[in-house]
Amino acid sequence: MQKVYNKQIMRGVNLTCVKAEKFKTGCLSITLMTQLDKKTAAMNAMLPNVLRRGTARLPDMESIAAELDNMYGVRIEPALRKKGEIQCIGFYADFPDDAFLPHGKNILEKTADLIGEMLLQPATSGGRLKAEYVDSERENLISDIKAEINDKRVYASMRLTEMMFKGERYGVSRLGSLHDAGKITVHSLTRHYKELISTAAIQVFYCGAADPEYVEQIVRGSLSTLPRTDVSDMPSTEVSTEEWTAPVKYLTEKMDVTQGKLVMGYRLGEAMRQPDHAALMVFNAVFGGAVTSKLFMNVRERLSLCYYASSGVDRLKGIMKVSSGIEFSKYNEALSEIQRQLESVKNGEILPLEMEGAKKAVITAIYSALDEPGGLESLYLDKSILGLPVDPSDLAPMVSEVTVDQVAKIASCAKLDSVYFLTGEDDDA
């Protein structure tokens, strides 16, 4: 049995504790929540990696590695996530729970203290972050951005997002742009770090056997030097709830690729006014989010129109993406069939086996997340952003009660916004 505690423990710092004794490992994350913005996205993406390189006490990665080895192999990793229009950066740690270690080891406290060091006492030179770390991580960030561009499935999805949300926060990549990454200097990153650490809203999450009062005490201690000059409100993510009536946007690009990438973006509009999150998850699984889905069973398996086809709903923005890999010549057929399958969901043409398979897939995914500390951390971070009135552990029973009519109602709200197609350089169709 697990119990959940939420409390604001410092100005702009919220703590969520999931007290669960079934795990032999615990987890602790400290996440700075900031509004996604083109001007700062690349610096935010790079910052945790720079801070992880060294602290004032442990000035390099070798020193940190030795410290972690002495702490029973604690793992502390930089964390970077895009949640709707919020960029989440910080550190995630997992470690042996103190309940399973010799008395007095206090690994949780030592882990919290080390994360606090990384955030608040980074290795510096002349009052600035170390230039060699900034230069090295800037090149790593540039490589990561190029890797996403080279992964054509990821690239196509990014291009669709840019089409749908041109000039808006949601259209910004979690890594930022190549141009902005290349401009980062030790001066600009140090200045940004000092501003961010002083103003960002912070979410702290712990899962393990420790009492919440003890967790609060050690987190307060690890963040005792946190400067809180002008704390920002929790950043927001705007969910579009209006019915989408604008004409569909189409874009085709040519590259040296052997497989076409077709990505379609839908807005869920009215379904997001008072969102039924359990029904949204089942709808996505029925349409394209499970191996029993209409896209997988019909577009891929029965008609062989694509190499893969799947859908994904972002509840933090109120949109759905459909991604598929196709032969260049099958663009029109695949596009039409994907839309036809959505129409069948809108009409409630859902077989009992499709409904049962969708619910099983969603429930399995929920229980898998609830059954490991990292999954819980992600669920509760989403809950804090969405403001969900229900606990993640209550979602599975709600999924079981979802009806065909609820799924069809959500599908009827889905309106096609944009279509992106990446094709080969010699494709003249």
Given for the second form:
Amino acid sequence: MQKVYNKQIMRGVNLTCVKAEKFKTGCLSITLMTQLDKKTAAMNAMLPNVLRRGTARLPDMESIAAELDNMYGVRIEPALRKKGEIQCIGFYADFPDDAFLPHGKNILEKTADLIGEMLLQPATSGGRLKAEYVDSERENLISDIKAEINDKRVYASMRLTEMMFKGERYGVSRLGSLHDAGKITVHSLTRHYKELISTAAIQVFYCGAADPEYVEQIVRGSLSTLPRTDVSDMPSTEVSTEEWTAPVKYLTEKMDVTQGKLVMGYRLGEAMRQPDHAALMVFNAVFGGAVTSKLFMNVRERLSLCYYASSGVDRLKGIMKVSSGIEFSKYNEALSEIQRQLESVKNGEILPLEMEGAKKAVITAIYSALDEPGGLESLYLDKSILGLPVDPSDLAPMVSEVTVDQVAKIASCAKLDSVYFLTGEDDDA
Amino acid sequence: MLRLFEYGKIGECAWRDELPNGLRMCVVPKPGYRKKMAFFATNYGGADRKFMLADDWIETPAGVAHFLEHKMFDVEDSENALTTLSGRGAAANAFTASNMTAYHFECTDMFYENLELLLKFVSTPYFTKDSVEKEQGIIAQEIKMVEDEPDYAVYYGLIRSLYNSNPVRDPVAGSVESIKSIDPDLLYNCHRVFYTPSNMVLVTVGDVDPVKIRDLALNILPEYNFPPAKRDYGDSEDDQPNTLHFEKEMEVGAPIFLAGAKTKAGLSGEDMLRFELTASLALSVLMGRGSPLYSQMYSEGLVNDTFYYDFESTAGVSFLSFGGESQNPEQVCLRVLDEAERLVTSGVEQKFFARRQRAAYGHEIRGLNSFDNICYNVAVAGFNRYDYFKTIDVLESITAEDVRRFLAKYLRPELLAISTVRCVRGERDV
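Starting from the form predicted alone above, please write out the structure of the form predicted together with the partner chain.
Expanding to the full complex; the earlier chain stays at the top.
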């Protein structure tokens, strides 16, 4: 098993290192943890893209590109993620290990330095972020928000989140709203940037062959000018733990599509009070997360009610979404069948194949993620948000111990909150 | 006999063998990894529609290879191999492209049992009238689902603009109409013709034992060694596109486009690898993330970070393409052609070429981290008779002049077709 090293290296800056020699590439991410909020979501979403445009030393994309090419095509990409009610923004880099490059030396150090420059010494004009970059990235953000409609599966899921969490933080999109994006100015973004960089809690993650002590020294160097006088606490995500009793909300929208998308949102309520993460993962795999699940085996395979039907739990918010692609006319049938399947989990009607298949799928997923730099990065970011005491690799043995009763208990806490249906223009359902 | 090939520069090695039945196998050891992957593929895809059986040419409807892929998971006694593999915790799946059907799984436990099942179910057809009819409903849903995807529409818009008669014009999954005529007999015939060991490759990656894998393959797969069937992709086509423009309206937030040109087809062996790498490097020099043209177009807002380029070589065709979201796709094409002309006239500057080549080197190294990528590329290399692990050596031998010649030959206005998906009813209010 890989060695994991975790340390606060500066005020509000936490470094996690996974030393592993088997990978051909290393990865380094630097992530600013900010509270997801309607007022700042769009600004946060575009900030990494603006910072990626140019630094004081490398003032435009072309000079950055030349530098990255000479470092054997290191990728430094703006990263934007919604984790519960936290908006994680920053940079994710991956780079070939020096050992496999003919003239590659200190690629890690050069990468860390370049990310540090992007974060701390952006290209400016008159003390502000460059207007040209802000204007152009605002337009890009606007077109990204408009393009959210392109993938109907993702779009339907996003619409469900909006209706289910109207007025709540979690209902805010990862990219923010069109309205808020349109209002961003050089002035407002510069002010926001300065505040963020001096206050935000920061997670740094490295995975690769280098020694943790060396990584720490390099990261300290690249962030040496980071202002840390006024650091905020790590933002938190509010997990809903109340039993949900409100009537179910329904929304149907029409669009020029040939396949309907049905999305259902559940609140897990009490099951999230002292969540058993291993049991939650097994529950999701039994119900709709695995190929051996109730939804896949029954709604799709046995009844042919849909092309896909799957569930996903967001443990950072305490909810579950069921997502399905169906013919327009199958709406009622699919809706009631999905609920019937959840009912059977609640009643503990779980076949040995379903239970074992679910556990094994979860264990494979955990171990596989540990074999990929990107998978490791995401697991450790979640761990830092949840404040989980266990290492991701310790979860696997706990998964084997989960019982049918535990799974049934979680199912009985799940309460349907909202149903969204995207249907065709000429459908009268 | 199993032979070990070592590639010191990239820190990889591979065990290879060709069995008496013609199956080519390759084992890529990855010590220190818990996950293991197996990838069993046949050189048979959506475009292999007309082929020789006994002494007759047989024509089959669009979508048979993909249909077969779905039905191969059925084993006798209403068992399903996907369920069995999943029940053991393996992440199993399959896909069909225009020139390949592949079955694969990744697991961390019971690797050899899973491999045994993979080899068994892929080599043992079992179809009934009922199960075929039921699948027609499932696949019709899958076809409808992809028809709503703008990327899919823009891709087939380009293919149909480029090609006049080649079967790559039809979607791999076929149409709701074309799959109606599929029955068990047709599936059995296609399985017999294309799932012969000599038409297949087996790739495994992970901390696994090559001897055990070979023995399983020897025990489970049929012993016969038929040569792969002859196929016909239709008449050879002109260099020029079939038509220069395709347009469609869909529910999209911003217009998307894909432009492309046909390139030299029919290569095999290291020539094919060299041509593909030259094409990719030329496109990267012309419009990759590190090129001046990309930076300029991005800064002007003509393209955004969805812009990409690609080179594809499949089923008797090969073509280059580039696209993404843009308010003005025609302008993007003009700029690409202008920049190509400039590079062709003034030559590709050596220093610039060297740094793009370096980035490509790093990109290839990065690819060696991904088991999926290794399996897929080793299989493609197996079908086309070259060594994937020599990619970096070939890449290093490509020159700026090779790249210039590629641009001169293929980046020309009369060769470029463009496919666009525009927003239905103009802009949509969100």
